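As a starting point, one isolated chain is supplied in structure tokens, in the form predicted on its own.
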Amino acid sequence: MTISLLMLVGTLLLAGGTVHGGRAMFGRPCCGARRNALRIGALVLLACDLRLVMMNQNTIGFAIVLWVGTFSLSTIATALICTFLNWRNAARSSTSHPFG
């Protein structure tokens, strides 16, 4: 069970479409139109990944279960990436202001 690149990019885009994820990835929250564009792009990538998984498996039920499992792993990886980016941004902002 491996995480595909489409799924990882899709979950990163989905996280970027939120206020906190956008702040972690882009340094500031995104506006409403950009958040919607990121969410739509994420859903398209995730749907394409689901379709590819369904084409490669014999049964649709097994393909959906496999996709949900890899989606959960990709979500955990995205959460770890966003946590690291938040930590890095906080470390940068604390060192750039010596008196604050």
Second form
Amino acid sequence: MTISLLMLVGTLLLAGGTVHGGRAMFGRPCCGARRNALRIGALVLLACDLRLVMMNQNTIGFAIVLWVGTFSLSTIATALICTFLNWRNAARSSTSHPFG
Amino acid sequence: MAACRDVLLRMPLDAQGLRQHGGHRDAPCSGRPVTWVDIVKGGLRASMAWLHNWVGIVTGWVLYAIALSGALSVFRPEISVWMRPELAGRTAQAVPATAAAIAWLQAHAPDSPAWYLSAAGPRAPYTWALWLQNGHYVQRALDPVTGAPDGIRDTLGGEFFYRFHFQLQLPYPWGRLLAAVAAMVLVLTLLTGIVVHRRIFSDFFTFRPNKGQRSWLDAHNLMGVAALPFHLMISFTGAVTLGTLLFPWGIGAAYHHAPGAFDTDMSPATVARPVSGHPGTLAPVAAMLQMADQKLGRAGLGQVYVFNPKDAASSIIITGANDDRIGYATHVLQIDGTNGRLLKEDREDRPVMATFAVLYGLHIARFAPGPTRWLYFVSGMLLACVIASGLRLWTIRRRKQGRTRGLVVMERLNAGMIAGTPLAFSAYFLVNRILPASMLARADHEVQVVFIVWGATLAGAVLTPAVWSWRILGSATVVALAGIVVLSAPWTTGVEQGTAMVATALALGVATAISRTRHGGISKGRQISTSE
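Any chance you could show the form predicted in complex with its partner chain after that form predicted on its own?
Next comes the full complex, this chain leading.
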């Protein structure tokens, strides 16, 4: 559970560093320094997650297979979260500008 | 020569790839047919887009069925247990269950030249056996205590999906060859897809719903990119697994003098001794199995093959399971059936063979503990969705260029195949519980139902507008999946709960997709229905 949560937070940070993801999470794409910080943070978290998975598995091979699979699922989950955030942002902006 | 090349270069081709994937600046917009010259001028990405589209559409249906059955075969033992409710909640030990099975086969199938057994385990509380009887191979699950098939319904269970995944229910070698070619094509499609997808990183987490074609493309890209490592791994290892069928010439060149020598070199301990021609009897097998179990250590018994059981040169070949490593069948024992003496012990440590064992093991995932198995299943389903969305996208794009008869047939067949395959597979589960348990040739009838339903859905889809086929077949699939949930009652065992959970999730997914189509969501169903 901890491993999955760490992975999800990592992919969310990674998404925050992209143009579409940044717009969904922060309302606008991040600037260069902030984007780099998000990406580095994401990579550190993902690396820590891989380390944790390796410690919990019998072999490195098992750990890598599990980590890659979890990363795929986290990516899909993150994309759906970004889609929801985009939808919410759009709903809010249409409420605040009914004739816009 | 130059004239031939000129003719070849001016063959008419479809412009889609050029227009959709970055070759638009060089693509002709005048309406004249696109030629090879245009493709070449369009650059690498346009060429790859063309290849991605056409290779994908030609093999998409086969790949879809292979991906779907492959995802299901991850849970082969669990499906087999679900389809044999008599075994629900039972447990079995590999050694006594295998000994009981061999004792029963000694009494009831003594003339079979070999008995092929898969040992019982925590996931499968039965021994799966295959033997020759009256000129036909019989496959049955044997009781872990009595060793007899009595009281256990005759069904292939999850074995059907596993076999279908790489044999496509076709005679050898055609099914395997087709699956091997499909695997190679999938590798090619994935690689060309990577080249085509220009914004692979910036659109990594992007899905924009309710935007018609854009939504389909986003869904296709998202599912394809998110599980790309799995997709590449599973397609490449699939092609490698069937590599000897794709490239048989090397074996032919090296072993033309002795065809059997290749198998001996590949796995020395799995080649049985030749028949002596003198009668013999098997020594008590329980002691031999116990000894083998100790030698195999944590892995335990996997496959047990008994060759020439009535001959003085009988041999028992035992392959270790691979719960403790990715590589499959890397530890094999061969035992003299008449006296229990260990004849050969083979631990695979040759680099190339060990690499092959790892690639094969990665593909079949027998090593996988519970969470990894679920990830395999979900990733396999994502692959099926990527293929299905790609097929759908192909027709949506072409519809914009005009509606031709060929496109209408393609749309209808797409609906029949994409929505009909899950329905046919669901019917397999339902018919398992509907047919009488003691029916003769029951397993064959179950499989026949799958193909009858599949054929009927395809025939119906060809005769019905695509938008109606999507709704009718989708609704039928939801009903069938709901039936599986109900038949999984009383939901007390892990298998029943897991099956009900997966069926519920799939039913909700299909129901959502139908409702989105009805309300003009991702697929803009209304626009399609009015134009058709």
